[in-house]
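Taking the form predicted on its own, here's one chain by itself in structure tokens.
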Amino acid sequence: MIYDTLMKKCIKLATKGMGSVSPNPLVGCIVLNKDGLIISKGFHKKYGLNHAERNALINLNNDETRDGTLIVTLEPCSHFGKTPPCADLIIEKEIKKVVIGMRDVNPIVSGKGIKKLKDAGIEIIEGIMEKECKELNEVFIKNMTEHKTFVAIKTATTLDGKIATSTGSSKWITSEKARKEVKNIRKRYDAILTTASTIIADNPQMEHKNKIILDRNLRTDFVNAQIYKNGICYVFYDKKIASEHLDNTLTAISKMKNVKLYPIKTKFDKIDLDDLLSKIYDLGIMSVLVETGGHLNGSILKYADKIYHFIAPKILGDNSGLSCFDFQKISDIAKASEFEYCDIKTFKPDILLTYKRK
């Protein structure tokens, strides 16, 4: 169907829009003329800049659009926010037809839009690949449902699912393709998660906007570590533990203007993650990718809505070696944690299975 295709062209030119658009949905529009060709094109580029609609539309005359047809991956917005309604401008150029992908969860949008479009006599058609449409805005779904921090994990390891050996050599496991498709990964995200034991072990750099640094007793080293040398750092820790550290923790990060420290609630000896994510949310950082060892991986795997699994052809066959997931025993499989595989890449020699959750 050639809608399919359309909406297939429109998810392409929304994901330029990745890393950008926080906390708004990446959206892809298409314009057609009455006699059905292409004459616009436009996508959502970065929170509180024009929708998509209005990017496709701005620079077209009534007589260009007028019956013409409008594709939109999402609904289109029927309320003056940073922008004026998307919906206004599409009943101004006299569109004749607009094809959507998905409804938009947000209540203040959702089935108004396409009632505005209806009531001004336009033909709405619905459900055009809305399944890869909800796949693409996957994070804002969970945040307007759930209101919640949509959580990823990255992990890579060898063909044992060791992340390094007993010693805790792990450089490097996988090849420099998958190194560079991590940091395409990671602009996808609002803020990158990481622990201070990984920090110490490993001395990351993490470019990225946003670090979220899960430190109980404040013992990373705030003035040498790569990880601060970039980026805001919000850096989360045990009051109570850290309290012998914190006046000379506070002292050395007074001259830091990108860290900020955020005391967190613990349970049985370890960060209450119930707290943490509900703290994240509200700092407004709508998706975390969490890269660390297998120990907070593992604890942190239920709330996990995504997996990126890289995977080296290498084989340590240590029983010591360190696990990517190391956080529990069971007995019963039917116990396990469950999620299905949604991609394959490969990265010679490497491969990156993602998974979600069922």
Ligand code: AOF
Given for the second form:
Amino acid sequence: MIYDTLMKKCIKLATKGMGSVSPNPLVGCIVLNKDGLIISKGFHKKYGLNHAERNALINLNNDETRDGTLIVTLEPCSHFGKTPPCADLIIEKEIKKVVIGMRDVNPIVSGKGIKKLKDAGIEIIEGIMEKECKELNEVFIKNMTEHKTFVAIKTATTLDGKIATSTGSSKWITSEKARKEVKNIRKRYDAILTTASTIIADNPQMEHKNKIILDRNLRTDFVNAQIYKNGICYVFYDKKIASEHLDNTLTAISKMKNVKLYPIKTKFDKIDLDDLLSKIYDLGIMSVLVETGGHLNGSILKYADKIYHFIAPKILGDNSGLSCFDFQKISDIAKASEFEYCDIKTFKPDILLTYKRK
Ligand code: AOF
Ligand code: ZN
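Same protein, different form: I have the form predicted on its own, so give me the form predicted together with this ligand.
Whole complex next, starting from this chain.
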């Protein structure tokens, strides 16, 4: 299709907004003049600021845009939100044809943007690189259609699926290049999530603006652990914890403005993940990257939308080494959790395999 290449460019443009637009979608837009030449580009840069279409059109006059074509990853909006409707601006600029990647899943807009443009006599071409546009906005789609936080897991293992030796030695399984990529992945998510066990075992820093920490018994060292040195830390603990222990923790963190404590329900001595995920959604965290050991990875697996799995060409060969997903005993291979392949990348000598829920 003639518009595929341009839509791919729009997708690439849209990704520049990663980490800044949540809870809004990533959107990219290109404008062609009546002769088919690219005259402008735009993307949604930051939550609350101009939409992609407005950014692309804003500096053009009607002599430039008249009878032109606008290509955009998402259906242009029709509502008065933080900005006036993009559909109105497109009509005002006398664009003749609008090429759209996917329909908006936001019920305020869905189908209405297209209708408004069609009613104004604009030709609409829909569904160009639709699969890729939906992938681009997998988080936004999950949030809008299910009202839930998008959950991704990152793990790094040996070829035999181990994240550490039985004594916990794990630094480092993957190469520096792979670990650098982890930092890029983190930026795409509203928050990272880890556990007290990981903090106590590895004392990681995990730089991120928002960190969710599961510390059921408030065991972590709030004053010294690296994790608390930056970002906002949302610490979830068992609401049945002894009040004396809670008082001690509150005293320890009283001067730390970046640490917030939240009580949470537990089930069989484990944090109730349904409760946790609905609480973090209510906190406005639309996507989370889980970076922890095999036990939480195992229990959160059923909520996982996506997995980033780094694999290093190393073999531990020790059955008692720690596994990346450690949560059940099964005898029937047909009962294994199954996933769908998404992508593979190399960070030599390691690989990054991405897969999603089937
Ligand atoms: C964006 N950027 O480039 C496009 C969006 O909160 P508002 O008023 O900015 O409106 C957000 C909604 O606008 C969003 O949920 C989506 O339906 C639509 N399109 N949003 O943030 C954009 N094109
Ligand atoms: Zn808009």
